[in-house]
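What follows is a single chain, given as structure tokens, in the form predicted on its own.
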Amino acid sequence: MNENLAALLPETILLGAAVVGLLAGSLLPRRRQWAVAVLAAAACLAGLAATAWTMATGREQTVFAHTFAVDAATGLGRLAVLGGLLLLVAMATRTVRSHARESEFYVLLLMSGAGTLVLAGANDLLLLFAGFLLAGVPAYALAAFAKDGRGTEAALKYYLLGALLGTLMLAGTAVLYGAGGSTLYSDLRTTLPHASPALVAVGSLAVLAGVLFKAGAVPAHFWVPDATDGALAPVAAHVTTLTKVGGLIGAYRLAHQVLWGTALDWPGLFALLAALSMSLGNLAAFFQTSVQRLLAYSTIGQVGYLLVAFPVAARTGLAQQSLLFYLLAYTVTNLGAFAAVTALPHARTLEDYRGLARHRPALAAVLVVCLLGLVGTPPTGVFLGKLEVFQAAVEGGYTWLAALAVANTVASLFYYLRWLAPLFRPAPHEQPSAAHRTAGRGPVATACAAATASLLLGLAGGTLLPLTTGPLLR
């Protein structure tokens, strides 16, 4: 049995920093609570360094009785989550500064991030469920962090649906254990093809329901609009971006390692979920006036595009490559949009952004890059990610799904332009309105950094794509 703790260094660093941050927060005076934010940022940087070292040295392995895989998918998931956490810490500094529970905010963020990393690398159903809990429970608390009516409602809906689907996921794990005699993916791949198809179908659907809840995919998407609109902007960015990375990589690993070996038509199901997610998300976003609610439905549509890679996972090597690169590009692009929203805490509706290009040109530029990037406009990273996903679908024989995704991409331009158009309209008053008052330099700098990263991923994507290749370890 390989019990190499060094293979879990990024996850260990985040959890260790969370424990130290919790202890430090209880001892530091309120005016010094910012030290926990510095600790969280340092933990993210250390985790990124450990991930880069692991990927550079090619130390791919499975550890702890093959329950956790350290491979290309885990490596890209770590880069996306740790880099995203670093942006979130910088984004949230002004939002939670001098809050009575400032240190706890960063502790919960680190713990949820560690759970997301577990989801990405889990090679066992029980470990997948443990990651689901570790990523979810702190996020429920973060959703209610503002302690106002909207935040409480957001957290309640998020928690209730999470508890329901978490219970369903655990029940599905028990069913699959009964059908296959194990919870380890490598064992289930051998035993499930000979088990009862009904048991396999029921158990697999229940487990997938929990994982797709994390991704915010149809039909487990109902929490997304209310949780995103009611939570603080940095928290909304976390639950619509980073947890999606863990959920989708975890679902892809489960599908590729276990489900594809059974006789059921899983590719057809994933194609249906992709079509429903992208279509519902885009249609629902058309006439939204709240910027956070618009981004919520946008993220449901983005899940649909990402799910396009799932039906062809066993047919083309482009599926994994496109999914991982798209996730990395989506992470920085979506966080850039949310950072701009965080920088303007009083601008909650599309009309509040009127005249922003004149009064806050840097933030207007960020929104242009990130929102057009989410559409898939070159030279952003999402453009290259979408191109790879669509190509994988065509190569895998799902041309109709690629065509539907292209049609949805064109349609999505409508609601992103509804947000961008007011930026360049004359403001009602010559002076900046209260809605254009920024929350400080931190969120603005974070937004600019994320938008720059999105452009760099698009321009240098050819050098990064090789990092997404490599087999999923069993």
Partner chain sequence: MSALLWALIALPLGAGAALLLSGRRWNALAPGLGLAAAAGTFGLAVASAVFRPEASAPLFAGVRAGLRVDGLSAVLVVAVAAVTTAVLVASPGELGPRENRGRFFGLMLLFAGAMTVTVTATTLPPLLMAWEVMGATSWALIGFWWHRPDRVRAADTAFVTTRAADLGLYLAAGAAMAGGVGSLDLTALTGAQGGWRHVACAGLVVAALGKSAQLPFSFWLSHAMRGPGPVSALLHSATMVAAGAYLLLRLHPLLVATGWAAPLVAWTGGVTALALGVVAVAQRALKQLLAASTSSQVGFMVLAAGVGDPSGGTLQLLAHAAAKSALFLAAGAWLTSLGTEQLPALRGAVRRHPLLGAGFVAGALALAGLPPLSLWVAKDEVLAAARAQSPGLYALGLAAAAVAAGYSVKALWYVTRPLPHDHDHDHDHGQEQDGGRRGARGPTRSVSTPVVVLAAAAVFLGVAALPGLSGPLRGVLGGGQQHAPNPWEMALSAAVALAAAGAAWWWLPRSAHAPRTASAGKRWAADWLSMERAARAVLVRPAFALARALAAFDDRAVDGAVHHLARGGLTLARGAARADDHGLDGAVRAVAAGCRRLGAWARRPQTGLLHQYYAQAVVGFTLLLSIVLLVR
Contents of the next structure:
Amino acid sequence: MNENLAALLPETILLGAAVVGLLAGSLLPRRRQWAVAVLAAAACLAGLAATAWTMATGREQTVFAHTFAVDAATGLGRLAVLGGLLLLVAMATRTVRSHARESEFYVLLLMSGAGTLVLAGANDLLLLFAGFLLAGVPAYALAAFAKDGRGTEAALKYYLLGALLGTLMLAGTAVLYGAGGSTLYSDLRTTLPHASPALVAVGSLAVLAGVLFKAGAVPAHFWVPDATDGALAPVAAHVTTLTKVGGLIGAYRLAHQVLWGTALDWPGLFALLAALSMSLGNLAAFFQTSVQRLLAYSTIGQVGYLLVAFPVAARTGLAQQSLLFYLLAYTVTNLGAFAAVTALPHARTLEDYRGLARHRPALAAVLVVCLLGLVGTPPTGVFLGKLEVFQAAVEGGYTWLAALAVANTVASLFYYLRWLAPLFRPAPHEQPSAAHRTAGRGPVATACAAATASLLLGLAGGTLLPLTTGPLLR
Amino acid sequence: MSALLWALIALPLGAGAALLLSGRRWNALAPGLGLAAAAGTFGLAVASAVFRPEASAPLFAGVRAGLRVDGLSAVLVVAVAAVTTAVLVASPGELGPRENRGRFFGLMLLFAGAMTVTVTATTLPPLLMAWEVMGATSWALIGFWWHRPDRVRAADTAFVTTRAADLGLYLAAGAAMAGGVGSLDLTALTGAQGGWRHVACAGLVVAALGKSAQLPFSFWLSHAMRGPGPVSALLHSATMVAAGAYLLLRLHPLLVATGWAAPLVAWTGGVTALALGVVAVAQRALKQLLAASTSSQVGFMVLAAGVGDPSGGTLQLLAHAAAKSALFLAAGAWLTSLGTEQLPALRGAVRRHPLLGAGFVAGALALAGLPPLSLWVAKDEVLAAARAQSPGLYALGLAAAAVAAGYSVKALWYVTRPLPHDHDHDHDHGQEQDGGRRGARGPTRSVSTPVVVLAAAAVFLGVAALPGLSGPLRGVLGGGQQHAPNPWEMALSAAVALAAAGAAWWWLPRSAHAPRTASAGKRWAADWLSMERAARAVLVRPAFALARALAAFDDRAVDGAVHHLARGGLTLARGAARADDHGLDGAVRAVAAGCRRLGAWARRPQTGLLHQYYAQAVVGFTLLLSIVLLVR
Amino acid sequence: MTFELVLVLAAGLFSVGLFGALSQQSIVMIMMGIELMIGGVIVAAADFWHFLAPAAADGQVVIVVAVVAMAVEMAMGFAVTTALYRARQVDTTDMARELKG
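Please supply the coordinates for the form predicted together with its partner chain, as a counterpart to the form predicted on its own shown previously.
And the full complex, kicking off with our chain again.
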């Protein structure tokens, strides 16, 4: 058995930093707690370096009795999550500064990130569930970080839905274990096709329920708007972005290793889920007034587009490539939008953003780039990702899905523009309103960095694409 | 040498154009200038007849404008120039100082130039152009007094008729080009291939018959008489009507080559000679009588062309030109001075102005074909040639000669009656007045002299053509001694002419005092054989009906189509606007409203109550499970 | 104790737990329902291990993970309930409906 811990370096670094940070946080004085943020950032950078080294030296392997795979999908997932964590830490500094539990914030963030990485690399049902828990529970706590009525209600809904669907996931694991005699993907791939299809269907769907909960797809999406709306902006950014990465890569691995072999119509199911997610997300976002809620529904819609890559994964190699690249681009772009929202803590509704272009041109530019990037305007990264995904769909025979996705993209332009257009209209009064007070230079800089990264991904995406095409290890 | 020929045609054309353009400005100088130009042309014509020059100029691709003075052209060029000069001498007497003399003399000279080009042309293009110019100047001259609408109508009728016949020339030119005669040379037309030769020949025959007022085109000559006297004298007796006969004479080889043209032309000429002679007998106006007789005499020329006797035809042309122009000048002078041309009113006209009257008598006797005057000699030639072709033609010609004697004697009888007594007063009055009203002036010497000269020529030309003395003439014409008439033929024709003249002289007094009711045949003949009515019914009325129908079609169908198209376009535009407003905008609005409704509906599941979230999630997953289980 | 009988027990536990989670409004009661569901899962996993694959330890690990999940969920649940009560004085889900739409 390959027990090479070096393969798990990023996860280890994150967990180690979390522990050290927890201890340091209880020892450091209140005004020095920002050191934990620095530690978290350092851990992320170290993890990124380790990932880069792994991908560059071609050290794909499965460790710990094939329960964890380090391959192209894990590599991209690590890049997205660690980069996203870096951005989150940077944007959250002002938000949680001089909070009583400032260091715990970063610790919880790191733990949740580590759990997401486990989700992305799990090759075993139990490890998947472990990652689910590790990613979810700190996020429940993060959601209630502000301890106000909205935050706690958000955490409640997040937790309860997570508990139910997590339990369903566990039940599914047990059923699949009963049907297949093992929880390892590689074993299940050989044994499940011979098991009773109904049993396999029940178990797989239950496991998928949990993973879809993490990704925020219909019908496990009910927590997304409330949690995003009620929590702090950085937390909202986390739950809508990073956990989604882990959930989708985990689902992809599950589907690829286990589900395609069975005799059930999984592509059709995924297509249905994709269609429902994108439609519901976009339609419900039309008339939102709260900024964070609008972004929440927008992420549900984005999950729909991401899920388009699933039905065709068995037929075209473009599916994995498009999914991973889209995830990376989506992470950066969504975090940019949330960074802009974080930078303006007093502007909660669309009305508050009126006239922003005059007072905060940098943030207005970031919003324009990121929101239009989420629509899929060239030359951002999401445009390239969407292009790849739609191409994969058409190649795989799901042209109707691609057409629906295009229609939804056009429809989504409406609510983004509903937000963007007032930016450029003159403010009701000359003085910058209270709503336009920024939280400081940190979040603004983070926002600009995220927007720039999104544009760079779009322009230089071609160089990254070959990194995404490695096979999934069993 | 070609410069001589160019000068010959440039002088009358240039002088005519200059005088025409000057109009009234040089009214006093116009007669002198015109006469000088005509005299110069006469001199150049004589020189050309001596030197026989040739000229040619490139026209367009492969076609040249060629001119040449050969035997036939030489005689005609001199004749045209001579008659032009004589008529122009007489013209100022007809046209008072208040008329637009510049226009008149210019047009006359232009006509003379065009006629000269016609008789010297060797290729079709200059012939065609000169033919058209002749027609145009004829129209302008007939309608010279353009304030009078009836004269203008007469000019239009004459012009349209000859112009319609002239289309034959264009047809011939086209057929010649199609038949491979690229140079359009007149002598090369016999070389046209197959059917095109027949087409070309047919076109040329029609054009010639039309210009020469042969059947069935003769009626236009009746209308042409409404022009001034000198115009009738020059155009419609000596030159233009003879141009058709000249063309047929020149193209005799082509007529023979086609096989059917020569007999057709000969018989047409013969029948015209007889029929128009009868028409002339039935006329009561002097100029109308002279016009019908012109057509009849030209019929002899056409007959000569049909049977292939160029010398006879030319002699007939010359003799007729001299005689008829003298007669027309006299008739015009009487019209001016006495104000009438009706024969019964012209009683005793010769006795009023003796010199003029003598000229008229001489011309009339010559016209009758009495021996030994020129027209008798010429007719003999022609009849001899006709007898060689067919006896029927000979008989026809003899009958026509008899009729010619008849109408000439009719005209002569009326004007040689004693003067009515009540006219003496007016005559004295007229002579004392100087200038003044038309119809009151007496003919001056300027009119009488040319009449006498021309009549003398008509009398004596015959001498030059008598067999035995006609050698020089034949040599000039280039023809042989083939058709010299026999002595018995000459005697027969002389007898016929004398008998007819005597019969007419004896019968006229009885008919003059007879009741005026005329028989149907006489009415038909007096109406120029109803040719004009026939032409109107067959051609003019259908053409106008077609024009009216086409105009109605254009108004209703074409314009209607345009209107309907426009209306349809507008209706289509309105429909499109409606479709856009209701359809497209409506569709867009419907989509927007639908999306709005869907957007509002999509938010409703998010009720804020967790147990409802639970319920919806569980139900959702159950449904998904059933879908997965049922759809395989 | 046959295989099917234990499975029926497991299914019964799971169903009761699901019913409880869906029908209760007190947060703690919902958590109880979830716990019952996990109990059912534990029974089922044990059944599967014992009767179908006793050689490997995978079934046992499933049970251990399930127990861990129970504990973690409980801890989290009570923490959230307390926090909510402290902030809003509510402990039922039908009272926590500020975030909606």
